[in-house]
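To begin, one chain is listed below as C-alpha cells, in the form predicted alone.
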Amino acid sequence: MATTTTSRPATPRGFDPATARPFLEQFDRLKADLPGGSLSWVRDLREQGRARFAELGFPTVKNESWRYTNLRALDKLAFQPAVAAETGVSFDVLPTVRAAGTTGPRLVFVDGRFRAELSSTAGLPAGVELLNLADALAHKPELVGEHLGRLATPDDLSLVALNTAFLADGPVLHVPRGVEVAEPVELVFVSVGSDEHPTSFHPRTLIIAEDNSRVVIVEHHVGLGTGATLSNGVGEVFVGAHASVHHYKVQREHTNAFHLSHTAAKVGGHGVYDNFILTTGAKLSRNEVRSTFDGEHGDTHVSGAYMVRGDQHVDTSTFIDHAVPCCTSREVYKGVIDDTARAVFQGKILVRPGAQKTDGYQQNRALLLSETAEIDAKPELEIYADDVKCSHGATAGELDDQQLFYLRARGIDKETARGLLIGAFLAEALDEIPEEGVREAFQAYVSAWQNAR
C-alpha cells in the first residue's frame, strides 16, 4: 500500500500560501465524506496533500515554472466543490473517436463524478480492469494501493498537492502482463458547473500497463455549461517493460473554464509512452507532462497541437528525465495563436550522469495570426553525459505571404487559402499520432476550430 513520509521539503520561492485558505476550509468540511476514508493510507495521502498545499498555495509568476502563466484569476473566483448532482448529460452528446453506431470501453465523469449509466466496459479482454477510483478504493484497494501517489507527489507541485487532498474519483485502468487491448479506451470528462457559483473538481487518473502489454487511451475534456469551472486533474501512468501506452487527449472546454493538468509517467525498459495533447478550449489551460525512464531502451513521444483565439491562454510544459542510458525521446508541438491569445511552451530534457547513448529531440513551432498574438517559449537541455544526441528549437512566425499569394493566384479566396496553410502547418504535429482513427478524429477537431471563426 502507498505510504507517506513525515519530512517535508522547505517552502520554495514563488508561491502564495494565502490562496490556499478557501480550499483548506472546503477540505476540512468535506474530508469525512470522501471515498476510501476507512483506509489509513488514503487518509494519510490526503493529509499530506492538504498540509503541503497549506504551505504553498497557488504558484505565482515569481515561480520560474509559472513565470508566463498567472493564476491570479483563480483567487478572485470563489470556487465551490462540485456536488454529486445528476446533471442532465445524454449519451448522444458525448464525444468519441469511434465510428457512428459503434461502442467500446468508456468511462464518463461529469464535474469529476463518475456516471455509471453513461459508461461501459464492453470490448475489454479478460483480466483488464476499468473502473472509477471511488469504487476501486471501496472494493479493490489493493489494485491502486501500490501505485497511487507514487509518481505525482505533492513536494513542490502545489496543484498536485491540492488534487491529492481532494482525491476522490477518476478513471483506473489496469492492463495485465502480456495483454493487448484492441479497442481504444475512452475517458470522457464533462465540465458542466453551476450557474450560481464557480465550480471546482480534481479528477485523478491511474493507468497501469504491466510488462508486454499494449493499450490506446483517448481522453476527452469537453464543456457543456457556461459557468466558470476549474478542472485540476492529475494522472499517473506506469508503463512496464516492453509495454506500450498510447495516450491521447483533446481539451475542448468552454471559454469560462480553467483547465490545469499534470501527468507523470514512468517508462520501463524497452517500454513506449506516446502522449499527444490537442488543445482548443478553456479560458486558461496548462498541460504539464513529465516522463521518467526507468529502464534502458525506453521510448517517449510527448507531442501536441494547440489553437487559441480571443483572450485564451494555453501553457504546455514538459519534462523528460533521461535517468538511464540508451533511451529516446521526441517532442513535436505546433501552435496557432490568433487575436490577443497567448501561448506558453516550456520543455526541458534532463540527461543525468551516466545516461549515455541518450537521443532527445524537441521542437516547438508557433504560427501567429495577428499582431497582438503572443508566444513565450523556453526550450531547455540539461546534459550531464558526454555520449548523447540532443537537440531543441523553438520558432514563431506569420503565414508565408508567398504561399498565400500562390494560392490566391489560382483563384482561391483569402480565407480558404489561410485555412489551407494553417491546416498544412498543423498536419506535421498530427502526423505524430500513429493511430489512424484517433488522428482522423483530431483532424476533425482542428477543422471545426478553423471553421468556427
Given for the second form:
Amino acid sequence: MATTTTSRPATPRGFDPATARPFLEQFDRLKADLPGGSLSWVRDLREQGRARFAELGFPTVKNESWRYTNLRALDKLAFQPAVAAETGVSFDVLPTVRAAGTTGPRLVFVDGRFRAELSSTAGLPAGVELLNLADALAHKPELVGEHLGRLATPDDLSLVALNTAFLADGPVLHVPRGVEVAEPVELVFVSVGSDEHPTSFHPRTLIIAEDNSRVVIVEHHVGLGTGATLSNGVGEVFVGAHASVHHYKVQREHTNAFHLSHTAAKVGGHGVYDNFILTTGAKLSRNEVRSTFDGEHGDTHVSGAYMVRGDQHVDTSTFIDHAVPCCTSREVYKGVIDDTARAVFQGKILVRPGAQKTDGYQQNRALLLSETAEIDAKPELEIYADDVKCSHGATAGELDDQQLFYLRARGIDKETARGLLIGAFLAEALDEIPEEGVREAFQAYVSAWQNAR
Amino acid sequence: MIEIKNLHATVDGKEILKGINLTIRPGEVHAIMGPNGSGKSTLSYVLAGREGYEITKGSVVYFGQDLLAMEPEERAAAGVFLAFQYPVEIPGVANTTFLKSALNAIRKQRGEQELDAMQFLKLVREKTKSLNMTDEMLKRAVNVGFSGGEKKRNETLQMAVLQPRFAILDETDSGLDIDALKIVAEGVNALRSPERAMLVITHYQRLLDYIVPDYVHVLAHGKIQRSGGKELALELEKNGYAEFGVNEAA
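Moving on from the form predicted alone, kindly provide the form predicted together with the partner chain as a structure.
Shown next: the complete complex, the earlier chain at its head.
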C-alpha cells in the first residue's frame, strides 16, 4: 500500500500555485463521492496528490521542462469536472484498428468515465483482467493496490499530482505470468464535454504485464463534442521480465481540446516496452513518456509521428532512464508542421553510473510546411558510464525542391506531389510499429489527416 | 512540334541561354552536343519547367501552345518528358506507386480512364522485361540504392510507360558502362516513331553511335553555333570543341 510521506520535496521553480485553487475547491466538493473512498490508501493517495498540486499549481514557461509549452490558457478557461452524464456516444462512432465486423476486447471511457455498455472483454485468455479502475477499487482493490501510484507519483510532477487527486476511473489491464494476449486490447477515450462550460477529466491507466507475458494495447483518443475539454491522463505500465508490451496510441481530439498525458513505464530484465504515439488532434497536447529499466537486457522503443496545422501545439517529452547495464532504447519521431502550428520535442536519455553497454538512439525529424511553422527541439544526453553507445539527431527542414520537381515533371500535380512526399516522410516513422494491423490503421489516420486539407 | 525562338534564360542574374533557335518536327531525333557549361542542362530544365530559371527573351511553342506558360505537370500531360541526368531519389515512395501515380495523373489530365492495379501491373511487367529490370526494382523506393545504370534504366522505363510525344534525354550516357548504355539505347530506340520526337543532349559522341540522330547541333556559349547531320558528331569527336572557342583538356 502506498504510504504518506511527511517530508515533501521542495517546491521547484517555475510553477504557479494560484492556478491550483479552482481545482482544489472542486476536489474538496467532490472527494466524498469519488470511487474507492472507503479505502484509506486511496484516500491517502488522493490527499497526497491534492497537497502536492496545492503547492505547485500548473507549471509555467519558467520551468525548464515547460519552456516551450505554455499552459496559461488552462487557467483562463475555468474547467468544471466532468460529471457522469448520459451522452449520445454510440457503438458505431467508436474508432477501432480491428477489421470491420470483428469484435475484441475494448474498454470505452467517455469524459473519463467508464461506459460498460460500449465495452467488452471478449477474446481475452483466461486469467487476464480487463476492467475499469472504479470497479477494480470497489471489487478487486488487491489488483491495483500494489501498483497504483508507484511509477507516476504525486511527488514527481504537478500534473500527475492533479490526476492523482482526482483519480476516479480509467482502464486496468492485468496479464498474468506467461500469458500471451493475441487480440489487441483497445482503450477508447472519448471527449464530449459540454456546450455550457469547459470540462476536465483525469483518466488513469494501469497496465501490469507479468513475466513472460505479451500484449498489444491500442489507445484511441477522439473528440465528439464542441466545448473545450481538458484530458489530464496518467498511465503506469509495468513490464515484467521477458514480457513485451506493445502500447500504441492515436490522439485525434478536436481542436478545442487540451490533451495532457503522462506515461511512466518500468521494464524488467529482457522485457520489451514498445510505445508509439500518433498525434493529429487537440489545440494543445503534450505527451510525456518516461521509461526506466529495471533489469538487464531490456528494450524500449518510444516513437511517434505528429502532424499539426492551424494554431495547434504539440509537445513530445521523453525520458529514458538507463538505470541498469546492457539495455537498448530507440526513439524515432517525425513531425509535419503547417500554418502557424508549433511542435516541441524534448528527449532526454540518462545513463546512470554503472549502466555499461547501454545502447541509446534518438532521432527527431521535423518537416516545416510553412514559413510560420515552428519546431523547438531539445535532445539531452546525460551519460555517467564509459562503455556506452548513444546517439541523437534532430533535423528540421522543408520539402525537397528536387524531389517535388521530379514528381511534377512526371505529370503529378503539385499538391499530390507534396502529399506523396509528406506521406513518405511519415511512413518512415510508422515503420517503427511492428504490428501490421495497427500500422495500417495508423497509416489510414495519416492519410485522413493529409486529405483533410 | 516544337519551335524554340531566340530563347534567353538567366539563373541568379547570369545569362546562360543567349538566343537558342531550334525547330523539331514529329519523328525527328535531334542531338545537342556541347562542352560543360554550354547551357545544355539549362535548356532541358527550361523546357521541362523547373523553377529557378528566368526567361528574359524568346518563346517556345509546343503544338501551338506557349510551353513556357505551362506548369511542369501540364507539360508532362502534354507529352513532354525529361530523362534526368541525375534521377532523384525519393525515399519512402515505392517505384510502382510513383509510376502508377504518374501514369494516371497524365491519363486524367488528358481525359483518359485511369488504369486499375491489374491493368497497370500488366503494362509495367511488359516494359520492365525488355529493359532487363526486376520486379524487385519496382518495389524499391524511387531510385534509392539504385546503381547509375539502374537509375537510367528506370528513367527509360518511365518513358516507356508514359509514352511521351517529345522526350528530352539529358546526358543519358553519363555514368553508364557500355553494356548498360546498350540496354538503355535499345529502350530508347524502341520508342522512336513517326509521331514522337527526341532531343538527345550529350557531351560525347559515343551515345550517338547507339541512338543515331537525324540532326546534330553544337551548343556553346549559350547559343547553337552550328547544325548539321550525324556526321557533325564524328567531326566533333575528332576535333573537339576548340573551333567554338572552347578549350577543354579532355
